[in-house]
Every structure is written in C-alpha cells, then in structure tokens.
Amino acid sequence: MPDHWSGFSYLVTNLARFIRPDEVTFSGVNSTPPMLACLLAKRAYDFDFVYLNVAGGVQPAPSTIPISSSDPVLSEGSTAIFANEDFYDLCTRGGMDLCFLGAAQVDGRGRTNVSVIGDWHNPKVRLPGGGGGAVMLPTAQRAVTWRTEHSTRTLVETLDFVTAAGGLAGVVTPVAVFVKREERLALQSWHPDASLDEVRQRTGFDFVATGAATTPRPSVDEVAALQALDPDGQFERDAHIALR
C-alpha cells in the first residue's frame, strides 16, 4: 500500500466509496473517473451492486478498460442493454439509487453548472449543456459529482448558470470530499497531504467542517483494484491531476 495518495487515486477511490450494497449505480458520458470507480468497487468491495453505464451496459464484464466511458466495450457481458431514454425513465421513476454526474461549477447548495461560463448572452465559454444531468440530478435518489481541479473557480459561491439542482449528495476533488448536510455541502474529509486551511482557501463557498478529518487511506483491495484497472498508469497520466 502506498504511503500517500496521488490526486488521481484519491479521486477515483473516494468516488467508489459512495457506492452502497445492492444499489443501482450509473456512470455517464465523459465520466472516466466514475467509470473507474464503479469498476474498482466491483473488484475491491465484498458486496454486490447493479452497475449501469451510458454505453448501455447493465452489469457489464468488459474485456478491456476503455479510455472513453462511452466505449461499447462497456456493454460486454451485460445482462441487458439500456438506451439513454431507459436511464432517464428509470431515474424519473425513482429506481436510480446513485448517479455520477459531471459539473463545471458547483456551489455550496449543491447546484451545478454545465451550461456557460460568464454571462448567458455573451459567455466566455459555452459548455455542453444539461443533457441527462438536468433530468437525473433532481430525480436520482443520490447524485455525486467530481472536479479534477479544486479551486475557487470550480467550487463557487455563485454559479454563472444553474443547470441542475436537487439530489446532489457529494462532491469529490483531488484534495477533499464534501457531503450534503442540511441543504449545504459540508466537508467530510481532506487529503492527508493537504489541510483544512488549504481546503478553505481553495473553496469559493463557506462550509461547515464539524467532524471532518483526513481521509482514511486506501485499503489493500482498493489499491490492488486500481492498479489492475490502470496497470501502466495511463489513466493517471491522461488525467493530469495534481494536488496543487
């Protein structure tokens, strides 16, 4: 077991730790970290859960680990194949326990922006838009997002645009894990190589840190699972995630 976490391994492992036994869990498009988190959980944890992915896979057994979270290999060995409308339908009927959904910005109320940076009518950046997230964030039982950069431009007091709001249960970054408590994001833990002061300085919204502490280090099984999924370190290199 390594003496410290990399930003990449911290991110993937802590996403996996949101998965619970027997739940229906979904990872979407452009979502490599949660794809790896779901596959890690299948290997590392001694409980079962239903893994759905945007490639259509239902409980897949992929022969290889693809770079893209939309690769058809993620449907190999599936017990069924889902189309996108099936995921949305399942979610709106209350049957989706956990969705991993991306975001460009997250505010302290757990709302997300994947629409624009800057003014809507004259944006600095036009982002992909709500897509499934606008439907799934408010209708899933729980949703978790992540950012590969922990900074005041990504974790903000005021969103440039509110794309989705509702069921956000947690946020994972390379240096911290937040969970929703009483309608606000609260700090659950931080990277052992960081500190509470550093997390506060790098976060644009105020948060409660009562009971927060350094994140428990990875288990032997978590380390082995991630090494098996990324034996050459290609995912980690491509992610370009640094603690600072």
Contents of the next structure:
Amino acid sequence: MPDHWSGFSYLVTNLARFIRPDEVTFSGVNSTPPMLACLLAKRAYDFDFVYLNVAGGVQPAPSTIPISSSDPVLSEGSTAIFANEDFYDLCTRGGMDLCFLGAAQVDGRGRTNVSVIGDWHNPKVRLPGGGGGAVMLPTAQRAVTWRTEHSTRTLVETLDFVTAAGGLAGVVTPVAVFVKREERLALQSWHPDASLDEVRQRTGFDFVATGAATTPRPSVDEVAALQALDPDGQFERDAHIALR
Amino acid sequence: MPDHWSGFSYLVTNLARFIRPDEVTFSGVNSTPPMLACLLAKRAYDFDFVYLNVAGGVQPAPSTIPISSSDPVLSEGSTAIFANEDFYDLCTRGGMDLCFLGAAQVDGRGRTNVSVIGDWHNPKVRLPGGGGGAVMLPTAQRAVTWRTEHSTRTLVETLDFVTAAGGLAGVVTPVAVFVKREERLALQSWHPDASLDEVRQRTGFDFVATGAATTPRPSVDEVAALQALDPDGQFERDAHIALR
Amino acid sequence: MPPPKITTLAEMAARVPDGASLALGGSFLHRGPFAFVRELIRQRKTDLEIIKQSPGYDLDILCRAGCVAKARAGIVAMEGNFGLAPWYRRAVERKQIVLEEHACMTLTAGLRAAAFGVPFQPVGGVHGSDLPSLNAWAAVKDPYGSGQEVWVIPAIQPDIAVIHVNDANELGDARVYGTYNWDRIMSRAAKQVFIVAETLAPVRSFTDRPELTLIPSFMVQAVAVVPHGAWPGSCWPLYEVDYPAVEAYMDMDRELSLHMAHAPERQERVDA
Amino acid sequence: MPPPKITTLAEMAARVPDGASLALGGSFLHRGPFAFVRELIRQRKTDLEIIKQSPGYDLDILCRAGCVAKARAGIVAMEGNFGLAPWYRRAVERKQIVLEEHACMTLTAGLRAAAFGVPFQPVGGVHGSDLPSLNAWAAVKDPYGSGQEVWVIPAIQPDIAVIHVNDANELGDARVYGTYNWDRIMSRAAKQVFIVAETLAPVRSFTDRPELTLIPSFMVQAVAVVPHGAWPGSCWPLYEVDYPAVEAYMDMDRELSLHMAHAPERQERVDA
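Here we have the form predicted on its own; I need the corresponding form predicted together with its partner chain.
Full complex below, order starting with the chain above.
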C-alpha cells in the first residue's frame, strides 16, 4: 500500500493524524472516514485518547465496523452511554478537544456549507443541512473536516451558504491536508503523487503553503490498522474516492 | 378517632383532600405531612392519581414509611426514577397539577416565607431557604402548604421576606383549611373543636369566610388509612401538633 | 382507573390529526418509529410538521407520500452509503414543503425551552452562521456583564413525540438500550408521547431496575407493540439495518407500494 | 496510559485547595459525600464555597468546623425530624459565612448554564419572589414577542463536584441506584469530578449495562472507595439513615471529635 497510496487510505490516515494523546475526540453521523480514523488511531498509535461517537459510545470496542457511522454497534463495549445532549453540551462548554464534522463546501477561512448548492430559498441542490457544525465548529477546541473530492466545487472562494463558521483546524482531501494558520486554511502537506501546483489548481481559495511538503507515507502500523478495519476493501470501494 | 380529631390527623387528612383523580401530585423534601397525605389518599380514596415524590418515585409502593420525606425508600416499587430536574421541569412547563410545598410564614395573598425571621441581612432566625417554592409555587397548577402551628406568627399580615409568590391554592393548619379565592386565601372550613372566631383571632391576615363551615370529619377509610400508615402513633408523636 | 394505554398502530396513528406537529425519535436509520410513519401514510395524513434533529428514511418517505407541510430538522440524509434523502430533497427543491433548517443543537434548544417551561433557550456556538438570519433568531447580551452575546432559540413544543423503544410495559413506561439519541428531550418537550415498542415487558422488570426507564408511564398516552417496527432501520441489539430493503427503497422508479408491502407491521396485520 | 484514578479519601481531599468551590451530591441525609466532607475537616480546609440545592449535615458540619466561606444553596436543613441545621444557622446569623440563597431550581439553572456552555440560563417561575433582587438577577424579555419576561441565572461552575455513588469502576465510571438527585447536572457543570463509591465494581458490569452509568469515566478525575461513606446518612439500597448518630450530632454541647471518631472511614483507616 505505501507504494500506491489510495485516496481512501490518505483520507482516513490523515484524519487519524489529527488525534492527540489523552484528548477527547468525537466522530458523528454521516461520517464514515472519521469513524474509521478514530478506530485506526486506536489500533495504530501507542497512545490513548477518549473516543466518543454519535452512537453514545465512550471508549467502545465495537465487534464489527458498521456501514453507518451512527450505528449503535459503535457503543458496544462502552462503559457508559453518552447521548446526544451530553456530547453537544460537552462541546459547547469547551470539553471537546477534537471534533470531526462533515462539509459540502469549505472556504479559505475554514467555514463550511452543508446546507445548499445555489440560493437557500431557490436551491439547486438541497443538502443535508445544519447538523453539528454551526454549534460544534465554533465551540470545539479543534474541528476537522474532510472532502472525498478535491476541487474548486468543494474548496471554494465563496460559500453558497455559511452553515458553520469558527474556523476549521484541519481539512483533509484525497490529495492534501490543510491546517488553520492565522484564521485561514494553510496547506500543510500534499499527497506524494500530487504536487503543490496541482493542489493550487484544484483549490478554489487562496492559501499559504509556507513549509508545506509531501505528506509522510503511512506507517506500517497505520497500514495494518486500516487493513484490519477494512480487510476486504469494502469501505474503500464504497467510498469511491479517486485521487483525480 | 372521629370523636377526638387530633391536629395531626386533621392536617394530614385535609392535605389529602386536595388530591384529585388522575392528577399529577408531588410531595417534596422536609414534608412529612404531605408525604403521609399522598400515601393516605392512595389507600383511602377510590380513585387513582399520579404520585411523584422528591425521592424520584413514580407511583411507588414503599415497603416502609420513612421518617425523612426524601428517603429513597419512597421510590421503592416505582417503575421509573423521575429525578429532581425532571419533576421541576415538569412543574415549570405546566405539567404538575398539585404540588405540596413547605412554608414558615404565609400571608393573605398566599405567598410564603421560608427564608428568614427578621431582616434577611440581619436574621433573627435563619430558616431553610428558597427550596422548591419560588419556582414551583408560581408554576404548579395548584400549590398547597401546611403549618403545624396556627398563629399570628405563622399566618401573617406581612411576610419578613417573600420567598415565593404566585398564590397558594390551599393552606392547612391543625384547625383550619384555607383555599384560594380571588387571589386571596379564604377560609374554607375549621376544625369541629374550633370556631370561626378562634380562627380569626389566631390568623394574622384578614380573610373572607363566606360559606365556610366545620370541616367534615374523617371518613372511616381516611381513619383506617392513617392508622395503617402510623400504627403505633410514632409519626403523630414526632409531629408535636397541638390544636392550641 | 385510567384507560388502558396499549393500543394498535392503526388506532395510534388515527389519533394524529392532519396538521399535527410530530417529533420522531431515533436517528437516521436507527430506532426510528418507522412502522408508525408508514401507518400515517396508509391513513393518508396531510400537512404534518416533522420535528427531528436527524431524520432520514422517516421524513423522506413522508415527503414521498405527500404527508408533510413543514420540516424542522438539523441534518437530513439516508446515511450509510445512501447519501441524500431523495424525496425530501425533491420536496424542498420544488418548494412542496417548508424547511426550517436548524443545527441539531438549536432544534434541541427549542425543545429544551418547551421542556423547561421558558420562552427561549440560549445555545452555545452558532456565531458566524447564516442560520440565525435565515430563522430570525435573536441574540441576547449576557446581562451579567461578560460581554458575551448568545443566540437564543424560541420554544419548540411538538404536539406528539413518537418514540420507538425496546421495551414498554402495560402502564406505559418505556426504555431503550444503547443511545436514546434525542428521545429524552423530545418526550419532555411534547404535549403527548406515543410509544412504539418492540416488546411488551413485565411491569416487574421495570420496578426491578427503574433507573433504566427513559419515559415514565404518566407522560405516555399510548403504546403500540410492533416487533421489528423500526424496519428497514435497526433496533439495537435486536436487529440491524436491512440494507437491501433501503437500497430498494432508494430506487425512485420503484413503486412505493412495493416497499410498503414488505413492511413487517403489514405482515403482522395479515396474521392478526 | 492515563494515571490510575483510584485513590484514597485523604489524597482526594488533599487535592482540594483552600477557597475551592465544591458541588456536593445527594440530598439532605441521603447519599451525600459525607466521609469526604469529614476528611476536609480533618485536613483543616478553609474558605470553601459549598454549592448544593439541598445540603444539610454536610454544610452544617463544615460550618461547625469553620471550613466554609460561602454557601450557594436552595434549602438547608437536617430533615427527618431534626429541623434546622444548627451550626449552619449560627454561621449565617453571626455572619461567619456568606449565603447566596437560591431556589433549588435557580441554582440548577446556574449549573445548567455552565454545563451548556452559555453565560446564563432562563428558569421558570420566580416571579414575585424577593430572591431576584437579593441576588441581583436579571429578567429578560422574550425576544420572540410573547410578552413574557423570564428570570435568567448566571452560570455557576463549581471547581469540583464530589459525588457519592453506589458503584464505580477502576476507569472512573460511576452509577447510582434510586434517584441521582441533582448529581447529573453537577457532574456536567463542574471543572472536575471526584467520586466516592461504596463499591469498586467490575468494568464488565458497566459494559454489560452502560445505560446505568451516570458519570462516564473520562469526566472523572479521582475515585475513592469508602464503604458506608455516606454515614450518618443513607445510601440506597445498602443502608438507612443512622438516626441515633444524627441525634447525637445534633447535641451542640457534645464535642465534634466524638462524632468524628465514630465515622466509618476513620475505622477503616485504623484497620488499614
């Protein structure tokens, strides 16, 4: 796998790399890549962190990896049920260190749109809507999102609608990792098979790339963990992620 | 017992008589007489009502009658635990039909003081304090209190401090029952061994007594129920209630 | 004695007037009152207002059947690998329903206000979002001088909360295994609570462990026992999502009646 | 790996700095962290702020020992047939402590504001009471035009919530049988949570029924296992109030040390 780093593996692995020791980390609904990232981090890294999820799980040990990232199996092995009001309140009072949140469009200030393509009142595409973002993005210590498509449609200069503001701490796509720097998204690294030029061309907003380099390839432990989570490649196939 | 109706029995029985079929009725902390009244009503009356209490009980069937009216035994036999936030929220959103609340002083508008005798900042007697009243009295459909002493010290023209306003629906003492009428407490009935004159003399606030009469003596069922709750008279002795 | 609370799914749905606002329990494909929702369709309810932080199949199929006038929701999707909710999406894009778009927690704040008996509820975050102006939400400055401004959400009181649970008893008490999602606050905010239960459990099992009861009997107006009633969704730990059934549902060219005919509550009816 | 959370009562109390604000769990004579409170006295803590809707013995004995600077409370009494809390009463009347008098639910509203991460929390009722002017509480008019005015309470964030529970495990999860009183919101509002447990239960018993867990491990900083630690109060269903012991405590002429010497955690120490 290190020889050909798939977009799927790149996405999941780099989401996992945002997870830090001992922190409280949350993955939500409609969020298969961060769910896998949390489970990967539990297997691949030699530190512990508090994994909470939208299924009420607190440090769960699910017996199977579900298709739905809100499946109650994700609370299996948990010592407590931490239900929805509980984890939202934890976040708004400042106790959520890292929160993975979905987005359809992301702008250069790390704001997100999950509401609509086109005008809200005359939608071209009605998207899922507000979800966790508007409350969690500004109140989590760090919020990270992902896009399975890296394009000027998804990483935009101007959002069609600002669902959530507050500034993402990170964005991962199949070819790049952005982090927050001075209230803007800055490029941290790019896929070894891509280039800074390519990332610039495929990104709708301007960004700083000072110090950016190719992303370190997945470690043996990261590869093994993802392999264990997706032994027959079903998640990878379902994700339909292409580098280009 | 009907021949000599003790102040204790008068108090408990007349508190019970405020309970109505199918209503949600609550008894709280520091509230032995209403606790006994709820348990008496369950035994003596041929209707059902929803008995909630501060120990989290929902329709409990306690195996013993506790000295403390917040004793967890009061949730024994309950099918649910309805904890403190739950019953307060129920009350503030309008779902509590009848609420028994304690008071040290009551005025003619049915407001209560449970905070202080004397000036709040220079107390002669520091009383227990706010408790449920300030929130529950104005939001319960009906709130009823009791006093074990009927005097101008307890039923006053002017409260030393208004802990809770909103207008009590009823007040029971060892010799009288008051109910709310046109935003004031009006005398409903008096103990067969007392008189309207006596009640007037011993009450610090003016009240209307139109239609008031002697209180109906306890029924056979009421007597039997209280006897069953207090077979050796311990609660009656502990209550130290004298008619005069 | 109060009237018995155990009733049929059909009778329970019949108690829902056209135009009622319904809070639906569960989340996405998990533990939703889906048998109840299908019964609303069979009874051709109209003008419903659906309140749910994370609806999916339930809101979608109700939109498909033309039962919905308004949705108040946080995030609407089929989830799993199914993406957007197609009939909901179409209903919004064609302006067949009114959408009040929330964050999950702003909707919850509105439910909290109703549950707490206050006219509005402050909520953390939301700053910088376009949602407040969309919904004409107000910000209130902290009267205690912190300088903070906080968004407040007006009370949201559903007419009926409909909750699918694992166990209920004949008195109306209900409990859930695994996460209860948003069902607790829904049950406290709504004027009435209807329970759809997998199992009618002995009262004794509730008195043995009353701490597990999510919704106490006195708050519940009706209980229908519908095994497998969360189909095609999951009900932990009894059954998982029926993915092939959801996939078949997602075929927009396939008749809705084919899907409805496969519903377990339908089967049960035939048996009964 | 995080450091182990199981510690001794002495070490746990030693982590409380003078001047700390402590939310104490339970209610009146029931399931209070009384062994912990006595250990604070043994360690001669001063200037504590005690936060509890319905304190009794705990606040009283802390006042008696001179540990308290401020109390934020709803209703203070010994309960049962014991009436007022004598040493607390004396401390207030002699102005040895500052009292912030609440209704139980206004204190809870302050805790809710802290738990919800908002600067203030609306609360139902309170209208007509002298408490708002006493505490300089603000009323906010409903910005949504209902005409209602609602009292709002500023956030109350205790430094530490100390909760006496039935069972804890080595990870820090805690559960309670019977009512949890106000402990849930206390545990969510406080910066830290200390658990005093009757029993150290297997982790497996928590994973078997995670719905019973009141406070999840990651919110808990320390656990001390102190059987009978709620003495002279009750801990349902293990033991009832020790009424003779409370009666002896109420004798204001009797030395406090005599009462302290009877405490079960003292006995345990001698054994250890």
